[in-house]
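Heads up, the chain below is alone and in the form predicted on its own; it's given as structure tokens.
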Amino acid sequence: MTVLYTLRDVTKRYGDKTVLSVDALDIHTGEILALVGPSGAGKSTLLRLLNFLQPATTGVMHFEKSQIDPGQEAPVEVRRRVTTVFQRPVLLKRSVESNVAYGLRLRGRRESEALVQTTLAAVGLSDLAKQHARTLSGGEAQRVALARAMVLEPDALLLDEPTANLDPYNVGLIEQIVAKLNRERGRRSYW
């Protein structure tokens, strides 16, 4: 397995408060990694660093061969290789399929209808493609957010508590979807 992420002596501080300190972490392609810890332990902060939403305060971080220095914004071509599904998805005031296709449209991929439909089928939402996204249940909305991330075919898929507050059926469904995605496409998933 090749190394996708390498972090050495990485910290994140807000003012005088250190909220994250990672001595060494290597994350390999194809690996499913779960971050477990109490609230305030830095799990979400680490995910924001891994998704390049925030820069590290100190340390060295690599995404494959690209080095991201402290305080530096990652290049757009690197940021586009990583996608996050957050605990509380924000959906557009559009149909389910429009929500899933949104990122593809932003990237200029207009011939994406078949990919959107395939992805909706993968998350069990084909029958709801034309439905307004704001009318969905919590589990359905989370699957739309997951489909919106999956359709971009990222090298790393980061999941920030994607099953929190969901019923057991939807928890199991989302876990099955992520495991299948990892098996079929070799996507990297980090919880």
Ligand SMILES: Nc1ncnc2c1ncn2[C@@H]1O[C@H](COP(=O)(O)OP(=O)(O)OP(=O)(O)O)[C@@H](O)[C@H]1O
Second form
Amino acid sequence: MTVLYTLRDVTKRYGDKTVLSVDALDIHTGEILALVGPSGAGKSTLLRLLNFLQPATTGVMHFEKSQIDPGQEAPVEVRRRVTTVFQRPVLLKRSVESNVAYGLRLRGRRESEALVQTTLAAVGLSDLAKQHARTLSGGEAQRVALARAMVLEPDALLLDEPTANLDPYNVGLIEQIVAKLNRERGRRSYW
Ligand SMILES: Nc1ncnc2c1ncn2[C@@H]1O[C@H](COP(=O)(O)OP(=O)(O)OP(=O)(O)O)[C@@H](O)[C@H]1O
Ligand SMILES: [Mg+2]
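Moving from the form predicted on its own, what structure would you give for the form predicted together with this ligand?
Everything in the complex follows now, all chains and molecules, and the chain you saw is the first one.
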């Protein structure tokens, strides 16, 4: 497997507090990597670094051939290849399908009705395409957030506790969706 991310001696500090310290981490294409650790361990912080939302304080990161130095913003071409579903996803006060289409617009991608509908089918929400996002259950809302990320066909899909606070049925559904996506498209999924 080819290496997608390389991290060496990466730390993240907020003020004088070091909240993350990674000696060496390689993440390969097609790999599913799960981060496990207690609250405050730095899991979400690592995802913000992998998503290039925040730069590392020290150390060097590579995303394939691109080197991102500490304190530097990653180039937009790199940032666009990675998508995150955040711990508390916020949906727009619109229909389910327009939430998914919005993901495409935001990234400057052409809106594709077919792609939106295929993605909604992949997360089991075809029947709710026209429903208002406000009226969804927690599990349905989380699947909309997942569809909004999947529709972008990222090289790395970063998921921050995508099954937290969900019932066992929705936890199972989301795990199946991610496993299937990884199998079929050889995409990379992390949480
Ligand atoms: N912007 C910030 N400024 C200061 N401290 C921060 C900031 N963001 C995160 N932290 C601190 O960094 C530490 C790691 O936070 P992080 O959110 O990465 O933990 P986590 O492993 O995701 O926890 P949880 O399981 O509760 O989501 C925490 O102690 C947190 O308070
Ligand atoms: Mg967290």
